[in-house]
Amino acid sequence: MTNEAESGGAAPSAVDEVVARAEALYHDVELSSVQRWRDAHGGAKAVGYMPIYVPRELIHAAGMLPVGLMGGRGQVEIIRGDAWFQSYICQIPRSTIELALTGRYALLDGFLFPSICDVIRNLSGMWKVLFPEKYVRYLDVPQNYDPDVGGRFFGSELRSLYADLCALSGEAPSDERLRASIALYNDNRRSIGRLMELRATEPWSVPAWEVYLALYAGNLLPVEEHTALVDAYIAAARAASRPRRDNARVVLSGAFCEQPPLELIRTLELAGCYVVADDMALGRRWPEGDIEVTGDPIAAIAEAFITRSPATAARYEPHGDRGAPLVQLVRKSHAEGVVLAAPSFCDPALLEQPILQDSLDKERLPWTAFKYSENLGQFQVIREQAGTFADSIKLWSEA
């Protein structure tokens, strides 16, 4: 990082330094930070996983580094990836394939593909064809959220996965080691929870794009380092003096899998929106609350997934109003409106969107909607739309 004091400018603040480190990780498409971790740990293995939910505790307890894979984020030119998928699907599988075929993922020893949609299921099958020497697993999740049914099924899946991961790393499965990993990730989720609370109460102190970078850093850092980074960011942000603007408070919904470009998040705030809650990088906050660290650790992880999973379009909801969780989030965060931002061709998000819109209309909550892709390069139209939405909230909203 360049020291501005050397060129006559002000030295970077503490918050600038934390954000710069997180942004460097965001742009690390070569996974150089993962290579440094492997070198420092005697060549220990690393396992990549796609969003939304993968129990990272299992990878950590097996002695390996969990590495979150969120596509190319507009930083790679997609050439080979387009040859593997039809044109009417989202961008994240294309860029993920591109990164792998160009050697960026060669240092990863395994790949986990959680149940999100049919595209990700198909991607896991392609991976087995393309990289037969790698460990590949599609992580199926329950469609029945009765603990005695879905909980038992998911527990069985997790036991099998943990055994596989330990075989991959050469470690023997250990409940004690798994409980220790759960405790570390509990600490991490608590720190992230404090950051989310700060954003809801003082969004001017922690801009959404900085919060996103702080969360994204957890995809590449060991859990202890990520917790320290989040805590450092909270402390630095609280100490910084940042102006409070008369922005509209909004919830951003729909970005649970393919991530919006960083510049799009900045654009929303430049247009007059404080993003006080969202579902970006949601896997970092999953499950909600602590996982029990006594008793059977596998059963505890399964129970937490069944009973405390955040609502998303990719999660099966057998009963109730699918729009209710979003309405509750708006109320809890004291938001004044909702921005429904879904990736183009994202079947789960786009099929659910009319249901969410209907629920918001019934509650007289303002909303606006647009689509994006991770490689979107033009933001002026979105800025104008978001700016008009923010102005309308300030002028006419009853929220």
Contents of the next structure:
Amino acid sequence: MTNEAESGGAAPSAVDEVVARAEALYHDVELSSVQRWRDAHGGAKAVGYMPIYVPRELIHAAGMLPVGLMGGRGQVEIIRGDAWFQSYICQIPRSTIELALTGRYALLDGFLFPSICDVIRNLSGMWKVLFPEKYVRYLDVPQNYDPDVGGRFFGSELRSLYADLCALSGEAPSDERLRASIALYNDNRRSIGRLMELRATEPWSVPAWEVYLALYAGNLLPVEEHTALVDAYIAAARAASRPRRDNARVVLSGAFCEQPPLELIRTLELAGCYVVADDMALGRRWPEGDIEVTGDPIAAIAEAFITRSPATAARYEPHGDRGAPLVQLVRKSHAEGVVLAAPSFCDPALLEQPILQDSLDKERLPWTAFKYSENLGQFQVIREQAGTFADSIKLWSEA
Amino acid sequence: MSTPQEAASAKDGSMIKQKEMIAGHFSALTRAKAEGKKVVYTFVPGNITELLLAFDVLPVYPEINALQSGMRKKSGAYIAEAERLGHSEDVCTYVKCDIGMLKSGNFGPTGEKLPEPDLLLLSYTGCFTFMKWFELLKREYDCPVAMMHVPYQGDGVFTPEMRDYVVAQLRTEVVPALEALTGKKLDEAKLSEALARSRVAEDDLVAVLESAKRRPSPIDAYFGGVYYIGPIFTSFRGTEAAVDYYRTLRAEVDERVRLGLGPLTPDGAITHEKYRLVIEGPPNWTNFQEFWKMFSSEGAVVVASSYTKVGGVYDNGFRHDPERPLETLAEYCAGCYTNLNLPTRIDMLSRYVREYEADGLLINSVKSCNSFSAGQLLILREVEARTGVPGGFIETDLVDPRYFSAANIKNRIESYLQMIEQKRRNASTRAHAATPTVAPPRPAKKLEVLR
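Given the form predicted alone, corresponding form predicted in complex with the partner chain:
Below, the chain from earlier opens the complete complex, with every other chain and molecule after it.
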């Protein structure tokens, strides 16, 4: 799919090529790319993980493919999934169960459920009951950020997890392999960081939906291939010389777990918003900066989590104001406003929304808020809301 | 049902004692600032009341205030106020009720203004929402927050590493925060004494809850149970008053057993126990007595419930250990019901069905609490399959009156009880129709959701 109509000119084929590859991965609900990887690697194993963050380095170092699971993305009809959840529970566990019960996750050998909310936490227990033949683990992450307390605990959790993963794959635990994996993921995070910088400085060059697809591809691709894809996209987008529009620069916040439909992201731009920062697929950018590649690799991953995790709703903010990191992100990315987009029934995002709104109000930063679900099919209302928001920024904003 | 005189006389003893304890606590809270006492807001699951007692500070439990507001029919207006201020209709109504109460003057259950907190003690056990709740309160009050993160038992175990993590937080976060607040060093002997008293009360509570294994059950372990857990889940665990309360309660229950009496209800005692149920999930508070009556009027007695384990699971043998004060607090926190993974919860409920000889498992799924509710439909199916008893499913909310549809709920409960009755008749017919040497195995039941 191209963005010709919206960009006002024919998109260069190099961009088309990269985006088409990423978009094919986005639509790959059957995980055929994972099957191809397994076939090419002598049947090596693959481990799925839910948002927001798991240390993929551990899976990789154990000789397996980390596979990011981000729900059905509106591409799966929910039939069985709805039988497992009440009407007031968000969409992502329904589609995740649906995908598993319909066999699309059968090629995954293990599943990791990181700490994010009570629903995903309980989903880990459901998995243990429904899929007893699979390796299933809930990964608790510390909410205490003292290296000697939370860091020590997280280190012990990671050691235990790595031992489990090695037992699953049959690989012997190896610090050397772990350090090599960390280095590869550092490369990946650096490439993504360059893409984020480009998006913040030249959002017209990298439409938000394309950036999202480039990030999403990291859920399925081996890390080296994903790094190459991101680099190729940056190069192609820079060369494309897309026209600059008079759009409002916005931060999109609240979409860290259940993902908005691709069409919704596109709708925001069509409505006149350049997304210059967001928290979609946040795990791709976690932790911030490099992880140390010398010394004890597990300790290095724990240290990075404790000291350089991005601020997000699932993480306790021990100091200052919960709204402050969002305000800082707005300032850093030179945004003119914030779109608070949270999935319906998402406790972490919705509970803190009044705090974020209050912080933005105090800074006289304009915001608008709406809810979505991953299978949302109507975007006109959001287009009108986002369009009005963008217009109001352009006409009256003091920011 | 018993006569009104019997019902009235039943309010003597433990009930009156508890009422006096609660009134005394709120009275102490009202005087707290004048008397220079420090006030700590904290949560029920994973509360560390004995430690607070050791520092002589007064706890306030926002969930308790919310449920009291629900019972006093005030929660609807408080929730509306919070939603008017921007809180989503999708999120926990305990939180919104608390915020609404705060914005409406912060008048507590006794009608007196609650003191502001000097410390927010965020014991993060079994419920993610707690974290966001105190992030919200943190903006309202000029006081510090002490965070204690209790790891979830995702694999069904509380490992030594998890325990060490919680103990380390107690040592480096919680105790220093309380020492800074009060200007006193932790008196470990005082803490151990409180823990020893907790242990005594816990023995009596377990005896009371397990009395429901008898026929007829002398207690209702859900609607009556929420009163029995009140002191030990909140401000009184570790006090002499709690020891006295549970000793009195146990004696009363023993006497009911001796006399062969059924449970007390607001309308008198249940004289004919017709159905024995296990209930999973918290109760509805806005229509609590009406809800209870839907069961008691049908002769349905709840013999075991998971909600009475939300502030501590004691019937698995856990007792606070005064010899290991911080470690035992960590283990207590980790063992609270919603901190247990789903397989453990399924095991526990299946055990209750068997040991309490229940006729069914009924789930009251509350909209507000994903910690309880996410996965309950799987729990229902699994317990049915393992025990062979029918499961039922109803939906209400904690304190949002908009989610209590009385006619609809009553209809579902009656249908569910009829289903139990039908199963009994079928079993009786089969037993008379043939005399097989070995009973055929029960087939695993399909999911039967009463909607």
